[in-house]
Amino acid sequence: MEFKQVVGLRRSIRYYQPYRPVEREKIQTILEAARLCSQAVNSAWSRAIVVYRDDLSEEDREALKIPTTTAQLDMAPVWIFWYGDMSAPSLGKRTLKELVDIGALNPSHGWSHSYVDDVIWPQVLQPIAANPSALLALTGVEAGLAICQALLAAVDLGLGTQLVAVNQARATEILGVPEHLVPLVVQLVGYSAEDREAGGQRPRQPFEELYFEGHYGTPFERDEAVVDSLKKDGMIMKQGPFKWRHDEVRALARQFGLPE
């Protein structure tokens, strides 16, 4: 699937085939394209848990939902849980100098190891470690690439799959995660029980209200023909809801026995 249509199609899939498992090399291959995102200094900001459903007792399974999570959890077959790692910035000294010694980063630039020692862990990561909001924004940050890059992984895989909130601090209980973790989302993926497009795309804000140009308050403009480029290519689809949509909800609400 071309990386436009991939962008085009993501949704948040909230109705999964229960009974079908998901081939353990797509988890993998989701997981490989969040290892591959772009992480500042190099450094693993993320962490991830691959929970499968089938795996768990029941008791644990209702304990980490939530009033918004509640059929996701009993129809999605695998549970990502992700977190972000506050230890990043610590291994900074050794995987910047990787970036130097493969030539990443460059002595153009004025990188070095006597940089990294001398200029980059006591002017930048050390601070930043001694400061938790802006610990935890950056962490939360890169954490997010990753994450963005197993969901478009996950849709590009024809899977279904969309982030949603748990009781965190029952999975921290049930999944033994250490302190240093940071709970942020967990990624249900399965295969899809309603049509991919999911009624059509969500409305979102008008592009000229979010973006600008030059400075704040200018709108950056939209030129219609690249946004017609973009259609034709898959990126921009028809927005929701399709005229099916209501009965497509209702139909499986239906066989999934869940309030119409």
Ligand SMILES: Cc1cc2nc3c(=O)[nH]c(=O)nc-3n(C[C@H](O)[C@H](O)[C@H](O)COP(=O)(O)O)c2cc1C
The other form holds:
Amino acid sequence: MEFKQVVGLRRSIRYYQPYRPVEREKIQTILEAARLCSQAVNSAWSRAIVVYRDDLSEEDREALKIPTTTAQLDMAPVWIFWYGDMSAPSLGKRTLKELVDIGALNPSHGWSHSYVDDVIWPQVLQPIAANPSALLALTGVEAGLAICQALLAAVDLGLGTQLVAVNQARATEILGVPEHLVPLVVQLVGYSAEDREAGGQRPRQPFEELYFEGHYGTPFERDEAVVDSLKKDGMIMKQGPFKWRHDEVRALARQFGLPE
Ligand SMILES: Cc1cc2nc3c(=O)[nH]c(=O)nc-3n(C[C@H](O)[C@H](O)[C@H](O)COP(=O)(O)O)c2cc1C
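Target state, the form predicted in complex with the ligand; input state, the form predicted on its own:
Full assembly next; the chain just shown is listed first.
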């Protein structure tokens, strides 16, 4: 699928075909996409644990549910638990030197092994590592990039996917997660039981209220010709509500024995 269509078609899918497993190679592809995302200092900021719904006891499955995440956990056959690694800056000395060695970071910008040791380590990486709130924010951003690529890869593979919160304390116990990993979010993966448009693109805040040009508060004004072209390419799609959406939801609820 073209990139713009992948972006345009991504929706949080909340009904999955519970009986249809996801091919292991597709799960691997999702993880491969995450691994290739841009990462500060080229370090390893994210981890994922792939969990198959049917390998969990009913008790554990129930314990992971929280008010925002209920029946999805019974429906999606694969759950990817995403974590951030706050120890990532400590790898930076090595990973930056690797980038110097392959010519990605080069002398035009001042890079060398000694620049990493004498400047970047004491002036950039150590201060980040010593500042818990900056470190947490950076870890969230870095892992978020990987998770975003994982979501888009799942859409590209024809799968339904969504991010959900779960009872992370329980997940830590069940999965034996080490302390240095920060629980972030769970990505559900499966074949969608909803139409892939899932009732249309979701409403968002107006473009000009989100993005500015030159100064904060000066809206980046949308060129309608660009909007039209993105519509043609499938990135901007029809926004909900769709006329038939509530009927679709009722039919799905009946099919899966869920509240209407
Ligand atoms: C970090 C994160 C956590 C989320 N947690 C939940 C959740 O617990 N339950 C849920 O139904 N959706 C959850 N979502 C999905 C959002 O509700 C969804 O992205 C939003 O409704 C916009 O819809 P869209 O993803 O279909 O564009 C989460 C999304 C993100 C990015």
